[in-house]
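First, one chain by itself in structure tokens, the form predicted on its own.
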Amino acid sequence: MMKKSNFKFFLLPLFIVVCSIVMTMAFEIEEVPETEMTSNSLSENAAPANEPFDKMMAVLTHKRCVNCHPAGDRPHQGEDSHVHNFGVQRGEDNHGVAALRCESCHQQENNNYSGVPGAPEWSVAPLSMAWEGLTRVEIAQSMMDPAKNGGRNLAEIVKHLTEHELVLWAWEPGVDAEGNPRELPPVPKDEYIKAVKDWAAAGAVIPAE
């Protein structure tokens, strides 16, 4: 029969082994939910894949852009996008017709006395770049088509959308004839520029509607 002292020495190693197993199981059980929580948290906080495209198109479908991308020969103007006053037409070079040239009224900067907006190279977009009546996906597809965008590649498109003074005028549109500030695009300029570059860097993917 085993003596009590020997029995204690037998139980001690057994107790240590059991405790080790229990602690290991407890650690593993706690680790799983923590990993799952971290994964779920990242997925919930991650930006949607289409966010750059959405921000970019929120600007390009705004009246500040579409007014000068008409489907016909008459540009639009104003917050209600009415047909341009005075019978203005695009003309052969997209700068108007005789006596009604764009540069006759639209100078290099806004005229806050008359309410006439201005920026360098003011003109109507070529008819191949007409955006009026198109969905944002159709606009993006047209914008990426060299046959419609003036032969631009992706780098040139990004440069035009983020650096051209006439495009960036949208965030400095001045006031109308009554002195009322014109509406700004729905996305701040810095966010818009970043969105365009992020969208291009990710492959310029055009999502389905």
Partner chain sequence: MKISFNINGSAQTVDVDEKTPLLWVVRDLLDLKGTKFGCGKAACGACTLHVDGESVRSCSFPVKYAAGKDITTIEGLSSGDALHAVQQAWKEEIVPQCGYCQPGFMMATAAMLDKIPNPTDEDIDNNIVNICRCGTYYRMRKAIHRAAEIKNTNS
Given for the second form:
Amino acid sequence: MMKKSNFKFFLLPLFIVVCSIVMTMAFEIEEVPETEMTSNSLSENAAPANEPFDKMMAVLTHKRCVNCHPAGDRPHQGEDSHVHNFGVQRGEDNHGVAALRCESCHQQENNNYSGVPGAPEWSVAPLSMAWEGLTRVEIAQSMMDPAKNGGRNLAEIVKHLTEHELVLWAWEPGVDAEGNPRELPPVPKDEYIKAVKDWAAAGAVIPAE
Amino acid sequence: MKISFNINGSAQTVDVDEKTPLLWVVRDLLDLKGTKFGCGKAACGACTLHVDGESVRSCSFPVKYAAGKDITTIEGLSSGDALHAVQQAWKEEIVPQCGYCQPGFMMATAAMLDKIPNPTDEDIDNNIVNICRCGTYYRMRKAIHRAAEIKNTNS
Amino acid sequence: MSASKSKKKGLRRRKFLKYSGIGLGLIIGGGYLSRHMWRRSIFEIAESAIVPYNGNLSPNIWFQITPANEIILHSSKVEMGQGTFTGLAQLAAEELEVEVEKIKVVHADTASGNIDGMSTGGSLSIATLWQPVREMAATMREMLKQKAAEKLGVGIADLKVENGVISAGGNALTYGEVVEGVTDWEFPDTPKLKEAKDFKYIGKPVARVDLHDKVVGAPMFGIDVEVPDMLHASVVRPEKIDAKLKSVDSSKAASMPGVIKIVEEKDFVGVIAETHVQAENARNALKVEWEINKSWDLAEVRAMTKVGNGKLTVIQKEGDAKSILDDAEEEGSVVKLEFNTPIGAHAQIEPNGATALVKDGKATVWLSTQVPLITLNEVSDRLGMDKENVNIIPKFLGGGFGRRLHTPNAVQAALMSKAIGRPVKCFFDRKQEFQNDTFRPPTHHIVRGKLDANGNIEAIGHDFSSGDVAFNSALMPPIAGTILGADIGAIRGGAIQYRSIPNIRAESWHVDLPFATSWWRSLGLLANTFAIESSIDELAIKAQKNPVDFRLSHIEDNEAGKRLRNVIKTCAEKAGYTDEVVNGRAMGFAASTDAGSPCAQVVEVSVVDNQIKVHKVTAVLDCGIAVNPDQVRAQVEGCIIMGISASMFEQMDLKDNKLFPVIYGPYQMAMMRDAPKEIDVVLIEGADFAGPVGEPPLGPIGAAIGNAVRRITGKRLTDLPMSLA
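Alongside the form predicted on its own that was just displayed, please also present the structure of the form predicted together with the partner chain.
Shown next: the complete complex, the earlier chain at its head.
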């Protein structure tokens, strides 16, 4: 009997993730009315993905992205987005400080042995790209602002959002220190990429909210 | 697979699963036991060594990334009998108690001093975040400042 | 001297010669074993007594001098950072008349016969060996002089002994030269020991004897052991409490790379492989089922750990505190505070493990252990081997703190080695280390105090509840509970040290928790002092008195009281203690007496954005003679930082039978930035012997911080870890 409940407990996070994905897909097909979508919100900041913008922002507001777009000098981590353990800091080049570089622990790929995540250029987003605490509209505006986005134009933004390995890591986030899989963004990768491209192609309109 | 690198100044080739953490290659294949296992999760810093001069937690560093690199462990921190400034300072301040975490701290400190020759207390707090259960932090801080002095005098 | 005793001497000599080839071994028996620990009163053990050394002084090897002039001290106490090796070397050097650095201190393996029956712990290593080691060294010196006189052809009185050289006239012999060729030694009566005023090495801050090795990363720890032909293993341990191994499916693991054998025993499953990583990977592939007896979470454990639950023992009773406090509570004139402390992990950095070789009817186990004798008994019992055929070789410990009083790892490694006929090394991963710790038990305390018309304490009561510390411990015989009543570990620091209070009562409640709790550095002292010294402070505030004067006015007029008073006064003076909050910083004061060593501390604390920061600690300890003042200071500093860690950050949680966190970081501990930048340690030698050092300074720190926070914020923090958020 206990065995059964253990099993359930262990599978619960996975179950939620799977449901998220399934529900996202369902919404797209059935075009569920907006009120109902809101009540089934998949992400803390965003309405569920229906329109390309919604889908894109459901991903960009997810902890897999925002944890490393902090408003201050401390990245966040984990499903509860706690401040990174040990007081880890962004440092001058966003790669940490002298003897505590991001690369001191994070390598080019996930380390499933230690549970330390990794991807090329693992680093904290520059302070100008701080997303923590912003609404999805504010994040989108910030993302589109060349003064804040590293001087990227729309094509470069799309390329970054859809091709950069560190961004796409969000769909292959590996396991944590205890071997449990990290939560995925609420929209599948292919759909997200399509949404970003569709949104850009349609004029990259940021809705007023 | 075969992976070659320099360690403490000499060339080495190991034949091992490329995902093996560098820590275990260093400890068990190369029998350099100064680099310690503490948590295996890059959390405690006991396994800190240098890869191309940068401080790295070797328990979370697959050996494949060591290919072609220069690795330094605590055994290679000194040159011959001449202790590194950090080791000298550690002795002067009589820092170690149980001593188990100390190589990791010394390696992190040496990496910091290469980039910050005169660290402030704040630099020390931000850079040296290894865990010591005996609570030698108070003496370590003194030793780090002392090591900076020794290093600056020598250079 | 009786015939049987002389016979024993001969045995000893033979044993030594067999052991070391050529050289000198020395054995002094004597009255140190005369009183058995459990028979002494609880109060004495908990509060003041230094129990006599309970290991073997005979017949076995303590000292060895080789013709190559090596002087080797075989220590029955292990070195876990506390500096015991250095202290023992100083004690020996003093009477041997040789420089400290010429003495090499090594761990005695159990085959040498030098086995410690009381483990390494309780702050008692130097305290109990202070006399015997000097006596043995002095005796050996006289033995060396005897033979030197023969070799030099002069009278003993004509010899001069200095720096390990015995000389007469123009001739001189090193100790190595003296022992060369000698097979027949005379054992003289124990010589008179040096007086303190003549000490050359005792009381000097000599560098640790293991300093160089620890600075260059020498392979000295249990986990560093390397044996030819060695394999690596990894074991399955319960991830849940109150769980029993039900079944294991090893089909997948057995075919994984490097796997050589999977060993299934009644209480564990182990995977033996070529490398550590392979063993661990295969272990993770085992499908293990557990049978869970009952489901548990933290709330239940907290509810169990309440004053009024379990077994009551009154450990201190003066006057009629209970009825005075009950009446005062009814009329509303009592100060009553409730405290909680959490489950604490040892979190030492070197995980537990062992390397074993069991072959041809012999077993050798290398490991970090605080209890070589218990490890020996466990291995020989489980393997069904005679103790003579089992050798336990202690290695330097990567932290002890009480964690290595339980060494099932030795049995596991030995069983696996036996199964494969090759040496096997096996140690825990960090998750196993956290989940299978023998934790500091959670505690609950109710302190009540009543002031008289003059603002002095008329009555005080400390009722507290704790899980096992000493009970059910490998160190205690199963009947200890019956003999002693109270758990002698849990009650450490639980009695009120202000004995001039006319009415005192301390009640210990013992509960059985569903997971292992045991000795954690300083045992109950940390929690009990937090509760008592926070309450004393609150009573001083109510009495509108300076908390230092308030404490001083309640101390009994006797020897212990005199030492406590001196420590408190000195600490307040040295720190410049004030009640006032100056520039956002407040001071907090607390004091405790543990195992006879009083310690007082003043902390300077600020609170910014609800974050408590400890800037400076002034600590005064009276441990009697400080054999090595530098290492005593190091112990005080370490206790302060470990105490800050435990008081401000650490706690284990329990949900669905899982204890967590299982990693550093989530299990938050003090780091460099949390350690005070100033620690001022003052040592007072208020006794003419070397008293306990390694734990007493853990007492005051938590309460001192809480008392400072109270001055700044007005808030009385009653739960550890302390938090204002």
